[in-house]
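First comes one chain, alone, set out as structure tokens in the form predicted on its own.
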Amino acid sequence: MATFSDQESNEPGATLWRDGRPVYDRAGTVCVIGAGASGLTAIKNLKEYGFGVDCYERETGVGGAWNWRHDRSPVYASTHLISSRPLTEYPDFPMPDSWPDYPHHSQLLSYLEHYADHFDLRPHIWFGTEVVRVEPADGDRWDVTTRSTGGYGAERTSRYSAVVVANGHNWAPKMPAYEGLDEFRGKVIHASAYKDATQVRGKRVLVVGAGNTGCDIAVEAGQQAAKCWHSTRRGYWYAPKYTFGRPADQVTDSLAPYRLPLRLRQWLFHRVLKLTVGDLTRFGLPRPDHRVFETHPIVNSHLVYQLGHGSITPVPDVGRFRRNSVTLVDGQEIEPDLVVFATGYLPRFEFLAPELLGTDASGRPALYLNAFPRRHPTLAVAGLLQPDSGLLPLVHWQSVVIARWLRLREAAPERARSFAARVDAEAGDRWHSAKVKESTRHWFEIGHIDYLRVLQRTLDELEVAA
């Protein structure tokens, strides 16, 4: 149990103690833990609400996932943005009109650096400084202990009136579990591992997973493989990334203000993948069991014309490895060089003890709007999102509730309790009309639409009298 001393300080600077060793007293400063897309609008709208703020990002520049040079990223050379530039960019910074409909990785961390230099965000950033443990303090404040990446030097505490932790949930590699998998002589690697075409010249590849990442992946291979298989569970809705001249999501996103009810859209969807992407059962793909909405959407137009030339071919899950070949859940025998698992992603906060979030046994948190936990006000986690869209716009808004919702805590602490109420009776609800899949992959699927329109409620409510 963690024991505090009696001196107390609203002076930034002043030295408390905790279990005998100093605390750095911050006051009414809000740390934030990661630099990256997430980080960087959690602190600008920070600013803008009036608080000091402290980033501690691990790695030496900002970017976050989209920086190709930090250790954690899962970008490949070829990455390219599946949502359009429109329904990408923050609302308050565009991007340039110049730029394509579907940017390169390397615009988009263009795009946040300038957006860090923007808003004059860096020298709020501590660069190359990982956080090691946040923990309670008194009167809902929190402990936040820090040291150099990767270890070195001595670790130093900072108290902070709220902790916004912006630390990703694409950086966790999730491997699966096949039986005979250890005794495979061939290379395994994740999509994480992966950076570009050269590790599968040549090669005989094995893709496993049908996400966005997988289906990139099998792209490549298919061009550069001597052969490629992509192994998938079920079917999917594989969407062009154009449909009648435009940006498919853009297509999509001008039926929002009709409010079509969710069956209504769904049949408009399939009459639309019927016309641009036909019955992919022919070449082999499996039906889908679900509808439209109901999964992540992938968006790939380069998988159909691959797999129409037979560059690719599809087949069943994995049911087990051999020293030399993988047995196929079909019976069938393969022998890939290479197996790349495009099997997603798992959150992590090693620095947060798991009931602080809500956490249950799979791993995965309870959180109101996928940010705020029942029990922690002063805690909230942005960024923690799935949706059918750009996420910058998204986690914009729900940083500038985070910081109204600080803000409203100390000016109206009686309009704020009904709002820690709405938290505590709806942490873990989904924000999207569709029934989604239960998988990892979808905990924290959100419809965009569904999800904006319930901020835009919650920023009503929140609002701070002048």
Given for the second form:
Amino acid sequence: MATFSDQESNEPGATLWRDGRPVYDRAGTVCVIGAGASGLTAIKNLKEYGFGVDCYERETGVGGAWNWRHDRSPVYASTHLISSRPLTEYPDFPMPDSWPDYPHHSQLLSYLEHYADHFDLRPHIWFGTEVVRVEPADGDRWDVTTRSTGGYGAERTSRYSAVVVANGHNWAPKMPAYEGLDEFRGKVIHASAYKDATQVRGKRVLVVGAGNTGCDIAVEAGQQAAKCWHSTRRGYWYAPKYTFGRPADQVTDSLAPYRLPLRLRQWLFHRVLKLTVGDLTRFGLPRPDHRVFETHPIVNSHLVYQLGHGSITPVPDVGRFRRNSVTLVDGQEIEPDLVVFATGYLPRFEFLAPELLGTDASGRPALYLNAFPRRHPTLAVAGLLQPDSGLLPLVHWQSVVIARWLRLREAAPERARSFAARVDAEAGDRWHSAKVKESTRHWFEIGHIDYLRVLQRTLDELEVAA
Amino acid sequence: MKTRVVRVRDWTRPVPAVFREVRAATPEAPEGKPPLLFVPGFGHGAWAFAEHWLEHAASRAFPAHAVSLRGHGGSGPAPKATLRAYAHDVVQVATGLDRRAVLVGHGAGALVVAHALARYPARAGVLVAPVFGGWGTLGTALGRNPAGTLPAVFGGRLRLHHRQLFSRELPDAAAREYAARLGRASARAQWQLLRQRPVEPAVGDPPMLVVGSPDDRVVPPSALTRAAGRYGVAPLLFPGMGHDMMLDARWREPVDAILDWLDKDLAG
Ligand SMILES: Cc1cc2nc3c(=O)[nH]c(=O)nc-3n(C[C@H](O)[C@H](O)[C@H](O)COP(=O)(O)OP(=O)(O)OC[C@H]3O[C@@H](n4cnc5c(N)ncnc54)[C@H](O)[C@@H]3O)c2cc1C
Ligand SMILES: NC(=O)c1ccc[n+]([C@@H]2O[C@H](COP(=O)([O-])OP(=O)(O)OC[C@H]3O[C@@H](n4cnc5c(N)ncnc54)[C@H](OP(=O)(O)O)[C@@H]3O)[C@@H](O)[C@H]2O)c1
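Could you present the same protein in the form predicted in complex with its partner chain, rather than the form predicted on its own shown above?
Below is the whole assembly, all chains and molecules, this chain first.
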């Protein structure tokens, strides 16, 4: 692991200044923020394209969300992938083929640690170091200010030729507000604080939200708690992990080469779900208010099974809280002693002034390919994607695009200009053939095949010798 | 051909797992040199490298490994294996190593390595007496050894004669013994070798070295030059040697040349 004293000893003194503070010049080096799945592949691919890289990671290890040792990690003990192995691994570093179709989260962590060692990425990472500010400097360069995680020690500013933001988007809990929540006497947690089933054992539990987290926790509560209510504010499609004996995402993707129209794919998927999962309204769930692919897919074979066994009681949206009870929008009154808000997370970029990413009033940046802001060619975001597949293959290619783009700017400014024009024109465009539901979680939802096809065109267009 | 990013086949038809035999030799004092992974050609197993090259590479401080492709040597059976499955075997072993590996493919194993290089950013790639296939390969083989080759055209076993594989310098008894140890590739892979589908470009732009012999009776000089030309390099030649350079009498010369090249190329 690199330490600051190493860095200082082989670095000339600060030659630049900003607001009366020294700035260490890192010349052509690129700064990567975060050493999760996205940051690691960004370091690896930037290195491959010949860049020097400094990565800052506020935690003490790699792996980001998958590193359950970190307090902030959103994974719970029972987390298994929802995207199957071949659709989740990096395309140039497959997971062991002896692993199951849906590996456990601890396997993901060991995979990411092995990736970091295999490609010798750790010497580039400053652990326990948090990025607190990223500010533009002259010549499209960036001043990155860091300090030890937890706010100890002095701040330090270094100047980079480019910055890749790979800070993840599953850290900042999205907490809903309800009338009466303050006076509620039961325990209320966000899913990020849910670690394992001991927390629900023997309790009367209300789980709010039916993203993949909410469904997993409801299933666990269904088995372990004294009572489990699962509240959703709309009807969803609950896809099983297997169809026709194969991982469901592999079955769906085997249709990709035929380029069927969206409507036909939706119809097929509805048929398959009807035949395999059946009519969910029989279990008391609301009918979906959208077609499949229009919300982030839920992949969970146990939820429907448990509904059928009566161990999970589906209920509508929460209306308000009272001292000892919760009133649902249909007027029903329930008395949980633990409420788990599995209401998701919000992307946050506290270290960047909102205008740098073209962020609007509702907190949504305007980025081309979910990566490139309009006005700042040397700033990019990696991994700001909610895909209907695994994330790693997408962010791998995304970071290859970033590396090629940074190289092309130097090597062929003429060709770079046409790409820059497109970034400007198409920033904020969506990469999903379906019309996704308007929701705080869906503005960065992408269809992985739609998205990869655009990345393919972009990669070819930006082709440079490595 | 360009790198493809929509890989429906890789996603939806993953290559099944199989037991893979890996032989290894470890240097006594590791000096931080990259690990080598030797990939034998059709019919050969990891044993072909375990004979001399593994120990020799380890004595020069390279951690050395050799894999038997599925259906070969001590690996699990795979009568329907494709070239994609063979390349998968190579990538699986390479990614299991602790650091970025150098891939060294011999014979048709060089073609397998070329496919593997499109799926794994190796530290470097070395092709030894590369058989890249196509109908020319068949023509040469038919010319040299019609009786041993003809059955392979119809999905049967390719029987290489020991005089196709070794120079006269290797004693006859040793040559016969090696030839007797040969197994076979799957009929499908043999076909794919002949049909010669284009290879996707290597990822990560690895440095490449091509090694061969003008007296190789499996790979004629024109084929060697063509294979090297794909990577914009000229082949390094060892006149007088037979196709199986890792087993032939003068096995030490090519492996030393490869290791010298690695020492020099990877130093920078
Ligand atoms: C329960 C759960 C299950 C999931 N299942 C799947 C799945 O099946 N398949 C799939 O593909 N994806 C899944 N995901 C999505 C998962 O988030 C991604 O796979 C992946 O972890 C995202 O990687 P990342 O690097 O973009 O973000 P993260 O993993 O969040 O990493 C970001 C890193 O940046 C660091 N960081 C943040 N801010 C700063 C700062 N200011 N300074 C320094 N460092 C900073 C963080 O400490 C962290 O290490 C799941 C997510 C959750 C929560
Ligand atoms: N096993 C796994 O691999 C696994 C497990 C968990 C999570 N994940 C991944 O992690 C990411 C985050 O998932 P997540 O489930 O934590 O969050 P999420 O996908 O954002 O889901 C949040 C859920 O809460 C609902 N919700 C949000 N705000 C609400 C409010 N104010 N009132 C009522 N309901 C509200 C949402 O409803 P709307 O539909 O109206 O938005 C949605 O059902 C996703 O990418 C997911 O796929 C994977």
